[in-house]
Every structure is written in structure tokens, then in C-alpha cells.
Amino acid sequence: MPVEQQGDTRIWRRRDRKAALRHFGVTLAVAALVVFCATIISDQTTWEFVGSAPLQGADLAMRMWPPRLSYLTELWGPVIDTIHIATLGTILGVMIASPLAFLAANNTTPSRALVRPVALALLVTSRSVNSIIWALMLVVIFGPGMLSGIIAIALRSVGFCGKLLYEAIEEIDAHTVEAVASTGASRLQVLTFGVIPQIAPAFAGISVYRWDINIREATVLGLVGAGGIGMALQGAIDTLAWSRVSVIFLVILGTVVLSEWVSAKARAAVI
């Protein structure tokens, strides 16, 4: 912290003159950028619609009330499909992510110059594309239905699970690995007895956590034709059946809350 001497008095300042000018310049540039972005957003916004939003929202809420609870019996199938999409997609994603994680980790990759960059690129590609985008492309390839949703969830899960898993692999205790290797164990045996036991709790926690996330994502994949309760939601919106939409919202909320509870219990049991 700079000190300025004024006569016999020492004055402590947070920044010296150069740092203060630099801070002022950065603050001014950020403020100018915010104003510029706000101007663009304002020019592209229809403020008449924004002004009438409370009235439109109230009107929509009145259309959605009361919920048509008799419609619940028709939603059990789509809810089960949604859970299947999330579960099977998570399993497939973890199966693909696991070998990629070992190839991407510094301490287990067979080649840091060739193999590791390819594995990291695949993980980054998976994380960069949202599951809705994956589903849009897969619906074109495989057609509408659960298969597109399962593969979309899996492709999205690969990057998430792979990244967290290879970071867990890189943080293992090297002494344990060296102890196993010193017995003359092969590379596969070192991985089996020296690495995998150390990352097993992290692997289980990551898998359960990703399943919880995938339950949420699977509920909306049906909006693009990838199966699940989202297809029922899209159909209700298209036919303006707002009393059914409110029931679907309640079912989605209940499903997400239940998955959160199951996920928390499972993580507490395995970690």
C-alpha cells in the first residue's frame, strides 16, 4: 500500500497515482461499454410490449387457473419417459466420459503431445454445445422420439463428467500409485488398484449430480421433439390448453424436486 509523506504526516493511500489513473480508466471504459450495450438493447426492445407485460402475465395466469387435474393421468407416461431419457443418457455419457478422462488427465494419458489434446478437444466440444442444440440436430438425423433425447443428454454429459473426472484423476495421491507400480504391476493393474479406488467416490458423486441436472434438461428436450414431458408441454401450448400447461408445470416441478432429493441422498451415501 503506497504511503505519501506530507510534512511530518504519513498518509496511507489505497493506490499510488499510476494505479489510481489506471483504475479510473478501466472503470470509465467499463461504464462506457455498459452504456453502449444498454443503448443497443434499448433500440431493439419494443417497450410497448414491456409496458403491457404485467397485464399479459396476469391474463395468462387467469387462463392457467384452475389446473385441469384430471389431465394428470395422461402425464405418467411422459414423466417416466423423461426419467428414462435422463437416466439412460447419463449412463451412456459416463461410459463415454470415463475413458476420455483417463486420456485427458496429465498423470494417466499415454501421450501428452498427441492423445491429451484430442481428448480435451472432445470434452470441450461436448460442453460447448447445449443439449437443446444437440437434440435439434439429432431429431433431424434419427427423427423425433426418445432416442434423440437420450443421445443428446449423453453428448452433453460427456464434457461435464469428463472434465470433473480428469481433474479428480490429476489430484490423486501419487504415492499410492508408486507403491502399486513398485510391486511390478502392469499399467492396467496400476490403474485398477492404484487410481480407480481413489477416484471412485468422486466418480459416483459426479454421476449422480449429472443425473440430477439431466432430469431438468430432459424436461425441455421434448419442445424440439426429443421425447419426454416436453412434447406434452409443446402440444398443450400449441393448442392453447393453458389449464393443461399449468398441470404440466406442476408435474415438472414435482419431478425436479424429487430428483433433487434423490440426488442429495445418493451423494450423501457415496461420498
The other form holds:
Amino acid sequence: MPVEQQGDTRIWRRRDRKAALRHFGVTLAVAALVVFCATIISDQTTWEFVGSAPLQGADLAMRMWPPRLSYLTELWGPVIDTIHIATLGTILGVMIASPLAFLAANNTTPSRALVRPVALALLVTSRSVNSIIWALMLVVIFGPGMLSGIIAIALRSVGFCGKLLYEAIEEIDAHTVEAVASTGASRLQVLTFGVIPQIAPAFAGISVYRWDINIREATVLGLVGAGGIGMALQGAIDTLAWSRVSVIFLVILGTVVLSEWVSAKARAAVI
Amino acid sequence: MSPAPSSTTPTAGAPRRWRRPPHIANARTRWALYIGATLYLLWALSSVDIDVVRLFEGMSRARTFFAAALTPDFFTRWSDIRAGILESLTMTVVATVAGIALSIPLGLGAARNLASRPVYLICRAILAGTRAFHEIILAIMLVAMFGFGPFAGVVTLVVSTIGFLGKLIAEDIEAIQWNAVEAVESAGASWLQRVVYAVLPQIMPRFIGLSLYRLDINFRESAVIGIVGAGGIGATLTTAFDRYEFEAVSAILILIITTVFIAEYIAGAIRRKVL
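Given the form predicted on its own above, I would also like to look at the protein as it appears in the form predicted together with its partner chain.
Every chain and every other molecule in the complex is listed next, the one we just looked at coming first.
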């Protein structure tokens, strides 16, 4: 910590002069960037609309209230479809992610120079593209429906699960692996008896966590035609049936809360 | 590890064989779970509507799609794509900074060891509320309120940033070493001084890491909320999809992925420097 001498008194400073100057420069640059970006956004904003937003919001709330609960009976099918999409998508995603994670982890990859970068690139690509965008593409290929949704969820989950999983693999205790290898075990046996038991809890935890996220994602996939309750939402919004939209929101909220509770219970049980 | 007696099968004559003990000890629960899971999977799989004819048609579409993906067209729609990416980037910067600024007080308020009980409950409720809905649903509502354009998108991203960062900050604060706070307190520090000199230094490295990560997420999200009219590259992307211009779609996706790659690299560099 730098201490400055001023006359007789020594003053404690958090940074010395050079560091303070650099800190100030960086702060100024970031502030300038933010202000610049904010003016661009502000130029493209119709401020009258923003000003009337509370009014619009109140109007919307009035239209949404009271939620027409009689629609609930039509929503059970889509809700169950949404849960199916999330579950099947998670299973498929984990099935693709697991081998990729083994190829990407430093200690299990067959080749650090060749295979690992490819696996990592695939994982990043999967994570960079949102499941809605995957769904947009898949609807073009497979047509609207649950199948596109399931595959979209799976493709998105691969990156997330794969990343967490390969990090878990890299953190395992190497002694156990050595011990198994020293008994003359084959590569596959080392994997099944040395590596997999160590990552099994993390594997289960990650899968359940992703399932929870996927329930949330699956609720909106229908907006682009990939099945589930989002389709009902899209229909209600297109026909301006706001009292119906609010029922759908309530159902989505209930589903998300429920899935969070289930995943918390399941995670507590496995970890 | 010595094998559990139940997992060995000591039959006379045959060599003793070790078998791994099952994860769930109780055989009845184990089988109930297996059968239940299988039945559920069958139910879920049977509800998937696979139209075989459509699938065959889809294969030819898939071929044109992948062909297009391999020949990205950056030029035909370049001005639209450039405008979209720049709008997404500006939205990301503004929303991330505003979100961080708002999530700090909310995070402090939602930490059980710092805030009084009513403040804690209010902040936790706000944070839970902001995370309850998917960004797209937020964007739909906010577009209805603020009109089309990037402003609604920025508000959407701010709200989801608050939900994400606020919760994680609160959890970090709850896990700090309390000794430092007591030390500063014993020097006569006020509440604010305690926060600035004892709490923030402890959570800063992780907080910076999380903020950089959120910058990343916000850029990716900005590509999606454009689909419902909240500005950014998503609008360009949906237009390209609607016109079946898959070469442009491919170009946009490549740009998004590249930007995320670069962002991740820069974030890594900053993190190494800060930590």
C-alpha cells in the first residue's frame, strides 16, 4: 500500500499515483463508451411512447385482469408438452454433451492439440446460439412441433452441460485413476471405475439444474413454432386476448416455480 | 475399499467376484424409480408428433440449409447486419452497466447478514420477481408498454441482469468472512464504510467476473429479444429467416458466435489482470 509523505504527516492512499491515473483513465473511457451508447439508444427511442408507458402498462393490466380461468382446461395439454420438451431435450443434450466433455477435459482427452480445441469450439458454438434461434432453424427443417423444440433444447444444453461437466472431470482426484490403472485396467475400465464414479454426483446435479433451466426455455419456444405452451401464448397475443395471456403467464409461473422446487429437492438428494 | 458383504457372491467353486453396490440401497425404491422413469419416458416419447413425410421433406431443406450455412453471405445484407450488430452491442453496454448499478444496492439489501429483515424480504422478492419470467416474455410485455425499438430491449436486459447479478451478489455477501467487517466496525466505521472497506473488497473479484459473464449473456440475449421487436440483431435475424435468406442467417450466426468468442477471450484477459 503506498504511503505519501506530505510535510510531516504520512497519508495512506489506496493506489500510488501511476495506478490512480490508470484507474481514472479506464473509468473515464468506460464512462465515455456508456454515454456514447446511451445516446445512440436514446436517439432511436420515441420518448413519447416511453412517457406513456405507465399508462400503457396500466391499460394492459386492465385488459389482463381478471384472468379468464376457464381457459385453464385448454392449457394442460400444452403444459405437459412443455415439460416433455424440457425433459427429452435435457436427456438428448446430456447424451451428446457427455462424450464431448470427455474429449474436452484436459485429463481425459485423446489429444490435447487436436481433439480438445474442436470439442471446446463445439461447446462454445452450442452456448452462443440461444435455444430460440436453434428452434427457428429447426422449425425450418423439421416443421413446427415438439420435435423441433426438443432438438433445440438439446442443442442448447450441450454447451452448458458439456462445459460444467468437463470442468468437473478436470477437477477429479488423479490418485484414484492411477490406482485403477495400476491394477492393469483397460482404458474403458479406468473410465468406468476411476473417473465416472467421481463425476456421477456432478453429472446428476448438472442435468437436473439444466432441466430446471430448460423448463423455462421450453415455455417460450412455441413463439417460433416449436411446440409447448408458447404456441398458446403466441396465439393469445396475436388475437390480443389479454385475459387469456394472463392465465398463460400464471400457468408458466406455476410450472417454473414447481420445476425449481423439484430440481432443488432432486439436487439435495443426489449431492 | 472393502466390498460390502451384500455385493459379493461367494459361490462355492466359482471365483469370488466383486460387484459395485447399487446407488439406491433399497431394491423396491430402486425398481420403482426405474420403472417409473421408463414409463414416463415412454409417455413423453409417444407424445412427440413425428411426421415422417414432413421429415423427408425436411431433409432436402436441411441440405439447402447446411449448404447455405457453409456459404455465409456477409455482403448482400451487410448494412442491415452491421446496424443490427452495432445496436445489439450498444444495448448490451448500456443494459449491463445499468443492471450492475442497480444490482449492487439490491444485492446488499438481499444479503441476510447486512440488511434488516423487512429490507431483506423486499429485496429478495424483487430479485425473485425479476427472475420469474423468461427474457422473451419480459420483452413482449415491455414492447407493448414502451413501443418497438431498442429501449424496450435495454429495459428487458436490465431487468434480467438485476435478477442474475443481484441474487449471486447477495449469496456472495452472505458467504464473506465476517472478521473483516468486525475489524472495520471496531475502528468506528459507519454502515456505508463497513460495506465499502470490508464487504466490497471481498466480493469484488468474483463480482467483476460475473459482470463480464453477464455482458456476454446480454449480448446473446439481445439477439433473441429482437425476435419480438425489442431491437438488436434479432430483428435482422428473423427478417432473414422469414425471407429464407439462409446465407444471411449463417453470416449473422457466425458474427454472433465470433463476438461471443472475442468477448470470452477479453473477459478472460481482464479477469487474469484483476485477480
